[in-house]
Every structure is written in C-alpha cells, then in structure tokens.
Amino acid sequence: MGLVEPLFRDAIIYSSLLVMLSTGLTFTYLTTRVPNFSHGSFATLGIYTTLTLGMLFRLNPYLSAPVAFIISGLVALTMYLAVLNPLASRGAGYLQLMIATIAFEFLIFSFINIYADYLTANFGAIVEQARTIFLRKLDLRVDFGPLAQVLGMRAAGLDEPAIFIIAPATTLASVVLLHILLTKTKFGTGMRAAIENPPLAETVGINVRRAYAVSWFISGGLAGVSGSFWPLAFLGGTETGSFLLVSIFAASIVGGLNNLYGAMLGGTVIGPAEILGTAELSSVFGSWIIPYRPAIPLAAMAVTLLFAPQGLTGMRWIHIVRLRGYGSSS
C-alpha cells in the first residue's frame, strides 16, 4: 500500500514525461519551424541508455538521465547541423525539413534496432529483454513513513518508487531552468529575439544559428531524459518513441504550438486525461475500452482544434469572460 493510488501515480509520472517531451518539440518548432517527427526516437534513445547503464553496467538508473541528455542532445544537434541547417540554407521549405526529420527517424530507428539485436545476441542473459523493457525493479523506493508520522498519520508501508518524486521534480526543474534561461539571461534574450525576428536579430549581432543549435540540443536532451525515466515506470521498446509521438503532437497542439508554456500546459492536460480518462471510462463502459487509450489525445486534439484552433494559450480568455459578463447584465 503506497501513499497514493497507483493510477494517480502513473498519471503524474506520465504527464511529467509528456511535458518534457512536448516542451522540447515546441521549442524547436518555435526556433526552426520544423515539426520534429523524430522527437519520439530521441526518447527511445533515452530508454536504451537506461537499459545499458542500469542492466549492463549495473549502475544507478538515475545516472542515465544526464547521459541520456547528452546522447539525445548530441543526436538532435547532429540532425540540426548536418541535415536541417544545410537544407534550410538551401532554401528548403518546412515540408522538406519535415521529411528530413522523418528520414533521420529512419536512421535512428535502424540503429536502435541493430543495437537491440546486438544486446540480445551478446548480453542476452544480463539485459534479459532488449525489446520489452520494464525496469521498475531497478528503481529505488522513497519512504514517506517519517513524513506521515510528523503529520500524525498512519506511517506503516508508505513507500513509493523514487520515480514518482524524481520525474515531476526533474520536469519542474527543467521548466523553471528553461524559463530562467529564456527570460533572465542575455543568451535567452538573444534566443527569443532569434525566434521573433531572425533577420533583425542577426543585424544586432545575435548568432541566430548558434541559438537554434542550442535549442535543438536542449530539445533532444529533454526528450532523452524523459525517455531515460520511461522504463522505470512503463513498458518500453524500440517503438515506444513512435507511439508516443502522437501524444506529444496532441499535447503540443492542445497547448498551442506557438507558446512554450502552452506545451507544458498541454502535457499537463493530456497526460492525466489519457490515464485517468481511460480508467474512468472503463469503470463506466467496461474494460473493453482500455486498449482505445490512444484515442483520447486525438479526441482532445480534435475538440481543441474545433473550438480553439490556436490552442489553450492562444485563446482569448478575457474575451470569453467579457462575453459572459454582457450576457448576465442584459
């Protein structure tokens, strides 16, 4: 018996990871205007980093987060520098760039699969499973007993997996750090200028290309961290990233693609909606509805597009409040 229902725990972990992913996706969309189709694969790289460090080298699974940040960040940076930037400088449109991210996803996907085969063939006994990865057993547990005692509650058996604390904390920290980077530092101000008006930013001496490159590194890194946490809470594999992509897109669109904080909001809305919504629906309609879980983000996205095409952050809430005000006075 833990502190909270497993369902709520899963919802919190899932939405934390989704926030990191959709924030990264929106970040690079803001800077280079490319919807990154390989964003999910950056997370898959994180999953395999945790598998390698945790199972093969028997290290603490949380050590994998910084390593995954660097690996996925470098892969994303490579994609930007080697593919997207040369394409953009040749005058490619958003579509060519988008196709290029798909091509890059093919490459990452092949490499991950080759690596999974390699692990199975050479270290099959040590890593156990290289394609259905579930590493909850590696996670540490955090005891909430002392806290409960202080609060005067029943203290026995109140322990939770550490991921329940670490995933939301990491997400919060990365969101806050990103906010500080963008609003309080000179580099961040330059980055925002490069997003708002690239030619003008260049004329005042901002290195737009470097700013964009940094955004790709951060975006890939966040996806890597998110992926590195994934197998500690959920089942992962070579295709996890491409399945997640739909939820990431949905979260970004629900939040409004033109706003970094929208992506955070979108992830916070879509994550619990997927997990709690499925549970709620299955208690009403029966368990046959559970496999239809991926339809929830799609439905949320369709509803958002029909009623607030600019996403939640693009809506003029003040306008709605005013309308209601007039309605009640007349």
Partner chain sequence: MALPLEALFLFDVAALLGVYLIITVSLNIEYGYTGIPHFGKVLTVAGGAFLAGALPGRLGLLILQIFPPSEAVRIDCGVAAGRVITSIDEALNLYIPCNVGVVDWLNRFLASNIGFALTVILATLIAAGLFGAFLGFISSYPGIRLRGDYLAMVLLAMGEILRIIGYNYEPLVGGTLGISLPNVFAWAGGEFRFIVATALILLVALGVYLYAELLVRSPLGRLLRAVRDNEVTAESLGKDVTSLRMKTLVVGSAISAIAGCLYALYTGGVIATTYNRVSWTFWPWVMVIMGGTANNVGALAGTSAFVVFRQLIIFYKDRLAGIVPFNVVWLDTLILGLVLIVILLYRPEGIIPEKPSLTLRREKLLKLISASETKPRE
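Same protein, different condition: the form predicted together with its partner chain was shown, now please give the form predicted on its own.
Below you will find a single chain and nothing else.
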C-alpha cells in the first residue's frame, strides 16, 4: 500500500524529471539561440548509465546519477566545442546549427543502439533485454509508517519507492543550486551577461566561450541525471530520448523559451497535464488513446505559440488581471 495514488506518484516523478530536462534545453537555447534536438539523447545516456552500473556492477542505482551527470555533460560539452562553436565561428546560420544538432542526435542514437546490442549479446543473462529497460526492482523503498502513525493513519505496509522522494528532491536542489550559481556568484553574473549581451560581455573581460561551455556541460548533466532516474519509475530504451523530445520542447515553450525559470514552470505544468490528462482521456474514450499521449504536449505547445509566444513567464499578468477586473466591474 502506498502513501499516494500510483497515478499521482507517477505524475510527480515525471514532472520532476521533465523540469530538469526542460531547464537544460532552455539553458542551451539561451547560449546559441538554436533548439537542441539532441537534448533527449543526453537523457538516454543516463538511462544506460543506470543499466550498466545497476545491473552489471550491482551498485546502488542512485550512484548512477553523478556518473550520468559527468558523462552526459561531457557529451554536451563536446557537441558545443567540436560542432556548434566552430560552425558559428564560420558564420553558420540558425538553420545550419539546428541541422547540426539533429545530426549529433543521430550519432548518439547510433552509439546507444550499438551499445544496447553489445549488452544483449554479451550480458544477456544479466540485462535481459537492453532495448527495453525497466529497473523498478532495483529501487529502494521508503517506509512512511512512523509518519502515518503521527497523522493517525494505518501504518502497516505504507511505503513508497525511493524515486518518489529522490526525484523531486534532486530537481528542487538543482533548481536552487542553479539559481545560486546565476545570481549569487561572480561567475554566474558573468554567465548571465554573456547570455544576455555577448559583445558587451567580451568588452568587459568576460570569457563568453567558457561561460557557454559551462552552461552546455550543466545542461547535459541535468539531462543525464534525469535519464538516470527514468528507468527506476518508467519503461525506457534506446528511443526514450526521442520520445521525450516533444514534452521537453513543450515544457520549455509553455514556460518561456527565453526564461530559465519559465522552463521550470513549464515542466511542472506539462508533466501532470500529460500523465493525468492521458489517464482521464483513456477513462472516457478507452485505452486505445494512450499511445497518442504526445498529443497533449503538442497541443499545449501549439496553443502557447498561437496566443502567448513568449510563454507563461512572458505574459503581462498584471495587465491581464487589470483587464479582467475592468471587465467584471463593467
């Protein structure tokens, strides 16, 4: 018996992971002004990091998170230094850089598929099927019995998977640490200046390239951590990153692609809407509608682009409230 209904638990976990992913996507967009279509693959690298450490080396699956942060962060950094920055220096435009991110996505996707086949061929008895990954059995359980007794609830068997606690806590910690980095440190101030006005930042001695490189490393790292948690709660595989890309973009756009905090807001909106919305639609129309789950973030993205292109954080809420107040008074 769990403390929370499984559907709401999944919605909380999913939205937490989506916040980390959308924050990373927005972070990279602010540096290059190009949507990174390979961002989902950074999360897939995290999935296979957990599979490798958890199944092959029998380590605590949560030890995969820092390893995934480093691996995915280095891959993202390599992409920026070896692909995007050289192309931009040669005068490549928006379209060329966007195509480059798609090409890099194919490169990572191919590597992951090769690695999955390698695991299946050589460690099939351990990993079972490396293209269909579900590692909930590796997760720990958190006993809420003492809390239930304090609240006067029945305590027997009242527990939850650890990912239900660790995923939101990690997301909250990453948001707080990122806020501190950007607002309370000299390096963060320089990074914000490099993002907002690169030419001016260079004139005052800020190393714009280094600031961008750090932002790409952090972005890839956050995606890797999110991916490392994914198989502990949801089914994953080689195509998970591509599947998540629609939701990641939707969260960033709904919140505001030009605002880092908007990405955090967008993740908390799209995540529950996608999980709970799909469940509600399936109860009304039947289970056949479940595969069409990406239609929810797609619809949210379309509506946002049509009526609020700057996202939720770009809207003039005070002006809207005043208009509503004027309309109601009249």
